[in-house]
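Consider the single chain below, provided in structure tokens and representing the form predicted on its own.
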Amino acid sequence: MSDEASHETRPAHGLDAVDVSDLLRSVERPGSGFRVATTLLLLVLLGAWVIFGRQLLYGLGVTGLNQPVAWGFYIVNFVIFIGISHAGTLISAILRLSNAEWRRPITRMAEVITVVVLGIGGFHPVLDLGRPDRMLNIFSAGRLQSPLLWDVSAITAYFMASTVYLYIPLIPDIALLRDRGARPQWLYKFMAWGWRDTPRQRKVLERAVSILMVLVIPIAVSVHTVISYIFAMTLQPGWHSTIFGPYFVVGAIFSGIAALMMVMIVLRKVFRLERYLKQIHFDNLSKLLLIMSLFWFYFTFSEFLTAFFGNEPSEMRVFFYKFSGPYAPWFWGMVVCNFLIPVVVLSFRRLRTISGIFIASTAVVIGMWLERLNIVVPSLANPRLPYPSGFYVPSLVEWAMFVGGIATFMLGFVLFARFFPLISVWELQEGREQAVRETMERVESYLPDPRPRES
């Protein structure tokens, strides 16, 4: 019998039954907790949309948006959700590309974050239109010189690439569920695409993943760069800055890593994945988070230092509006959450426990939301023309959609965990079977060649 044929008859898995049972617990034995969580999240989501119905009936007048502050929670949440999406595909692709073996239990969770959060974030500009049907104007009257059209194009490309990048490495595990008789069988048979784990199929899979992980990195970087152009291409004080592109990308990766660790810690506890999500995974990610915190402080300091030395009257109005004016509590809260808390907690091994990392990650997510708020509102509240400063107070409708977005994020993870494993089974198998040997070979390639013996 040939190798090809022998692979055709073997099941699409190789881990021992205990490991498979652990990793597929949420799929094969969801229990009552799944139904309770799904019901509660759906009720929250339904309540949010019922409240949003007032905006559909009466327009944007029911929100806190006014003149001159025409952007508020919807755009703030759009930027933060799109930023968090960088936790997934970008981080997963970089870790795969660098052959970081500790990536194996975390890549799928990261990729799910990207797909779910991109869908939520990409929908927020539609909410901001007041009338959702105006979204069709993009296709009938879009202008190529508009950063808004660039943004739509970049997010659409990123969403498509991220979805494919999530699905392709999922195929072997879908075949595993098919072979184990998991329900619904028709779904797993359809999505497995006849996977039998033959050498040819494995080669095609690995090549496709390799191509995608190279492609998604520039796409991910371009997405948040283009989002920064929506602000930087205007002459609004506080926005017209050449540093906004890299600043937004750094902030996106920063908030993405923090969100990823929050999700990992929660799922680790809920699904009892302590055997797979170990302290070393959180230690490595927390070091990345600490580095990104320092980068964030560097960019923030550079932005405000150049604005202060320029001393333009319109820029200084925004500057003091944040530093000592109405938005001072939110500005200094941003500094505490994004710099002081993560640096203090993550710099000391004694504090870098699972609980400490969760506190630091939560602080960063809150701090990055405050940063987006500090970018969007103060500049609009202090226009370049000599008009009085405005102030923005979000309404119940905007708060409801914010809570609805968070509920959608949680619901997306609950539903994914119900039908697919949160940790890649085949990648753990590959790690056990091949990674040790490949790592030893790679280390040997780094070392100097042995000195030839003298004759």
The other form holds:
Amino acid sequence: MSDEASHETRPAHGLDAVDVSDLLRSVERPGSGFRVATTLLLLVLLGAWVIFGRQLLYGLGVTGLNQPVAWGFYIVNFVIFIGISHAGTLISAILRLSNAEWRRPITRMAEVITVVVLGIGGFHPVLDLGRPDRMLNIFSAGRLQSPLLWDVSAITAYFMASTVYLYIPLIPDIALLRDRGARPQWLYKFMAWGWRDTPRQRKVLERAVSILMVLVIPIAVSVHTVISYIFAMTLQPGWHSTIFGPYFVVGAIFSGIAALMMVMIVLRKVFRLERYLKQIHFDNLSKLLLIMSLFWFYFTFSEFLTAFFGNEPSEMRVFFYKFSGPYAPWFWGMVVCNFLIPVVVLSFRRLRTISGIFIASTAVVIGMWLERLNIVVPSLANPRLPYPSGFYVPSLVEWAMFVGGIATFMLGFVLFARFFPLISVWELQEGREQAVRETMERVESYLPDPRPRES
Amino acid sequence: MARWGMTIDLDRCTGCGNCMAACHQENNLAAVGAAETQENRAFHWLRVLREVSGEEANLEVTYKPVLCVQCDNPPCVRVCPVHATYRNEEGIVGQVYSRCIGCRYCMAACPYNAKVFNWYEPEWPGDLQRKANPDVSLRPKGVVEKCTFCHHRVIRAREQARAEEREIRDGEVTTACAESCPAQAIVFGDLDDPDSRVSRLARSPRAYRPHADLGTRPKVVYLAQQE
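Cool, the form predicted on its own is there; where's the form predicted together with the partner chain?
And the full complex, kicking off with our chain again.
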């Protein structure tokens, strides 16, 4: 409603110069905050790598991993980071595909999350290797029958597709920066690829984006399905489950939307984007998050009820380890974070404020991390009888790499914001110029056809 | 072609731990020390597990030697990304130490918890290094390793038999654990030869295969405790 009203009082042609320089402020006038943030994050990252040096020097013994808990934080973080990457490209592609007009200021940020987080997540299995020096064996001696190779393929494909999907709609904005003389000129000149905004170029660009958005959805779904297969393809209690593919995809989209909203709220504050990221955007995303929360609960309930009702001894050992055993705080913390908090906060209009949404999103990201922890560790810690239960306490190295991963995520955003606009300028412009008319035409096409004139 | 298997008679096992010690010596297993063992990183291809049951005044302790059961349908082989673990034509599940990337997927997938990982650079303190068995290669840090059914002994026996132009005789080759067991609880041999000692024992009504319901078709057969 308010969108239409404001439209009528404004000139219909595009964003004005103030708007554009507003959106490009982070690139054209970065300020000292950028240097401070980059330095701090680089220091954190450096610290993490220095601590990680111990692992390269002495071996995986410096982690808290042991027998039988052979996988820990690295794999948990691998799964959560790759999951969050579904925020981006998948959500942006679905919104584009369904012509959701409110997507315009959101898609860019979502796509950046995907590329940055995918890079971080995809690197985690390498941290986890006992012999990272032999990593290339997966190409020279790879077994395509192994779920790990499916993962390598799916993540590589997703990384390629989402990088291209981020880059192609970025070209007109890079050309805009080039034309405004932003520095480094050579970077924008090179990356703009001779964009002159001719009708033909536009047509090609739009065609490329539509092909990519269709292509990227099945790839994104395959990625987290295949990650779940790493666990589901073994015979281990708590892992060997047909529900795991869709369960992981739902969890990935769930954590992805939450991370997207966290990023949006923080960047809106930092770069004063309140005029572009409005309550309505958060409202719409919150509804998606609420739906995913209910989906998550439904899947979790089905998964645990099946294990409980079957009452198989090895399954029950894992079940009670989570339900009332050593992992009970993490299990119930997960239920509170993923279900209780988001459902309560997002269901009531009065609680659905920006800070409320921020709290709910943070809770979901933490809750989904706990879910990954609850999947990886308890099944390993409780092997089939007669083997005794194990334990797992992450070491300093693992915590350092966790913090390092989060710092890399922030650094990715800081650097992206320094060189490229966080909100797609040309897409907003297109929205102003065409979307209102197109939407009206579309709505008219939904309405019943006029009665044929009686002759 | 033989299909090597083993029976472990739980009625005979006294829990003395000789098999563990013999296995360590035979296969050049590194010594990880007490501190690492506290961290759940004890390093054995074969372990003797204790099962305690009964009331406090009348405790009953039973022992069970566990090792890689050399599945005919091994879950670890199916998940390995680099062909570093495989089942050879005689049914022994091996590990290629020089190719393993240390992802530990096989450890996560093994229902028998049979594989161990070199968390640190392995050490052989004292004169253990000097006493290393030359038939068994040493493993570097960061790779997975496992029981090989004393594969080097099988190879040696096969070479001997080939030189004398005959088949391997039953009882001619045995593993270090079986050889060292004072109660003769462990028997090693060819499961495809119906007359071998191990085959006859495996047909006993007391025989059971661990987690046979998983379809892994293990070749280590236990003879259940009756007393």
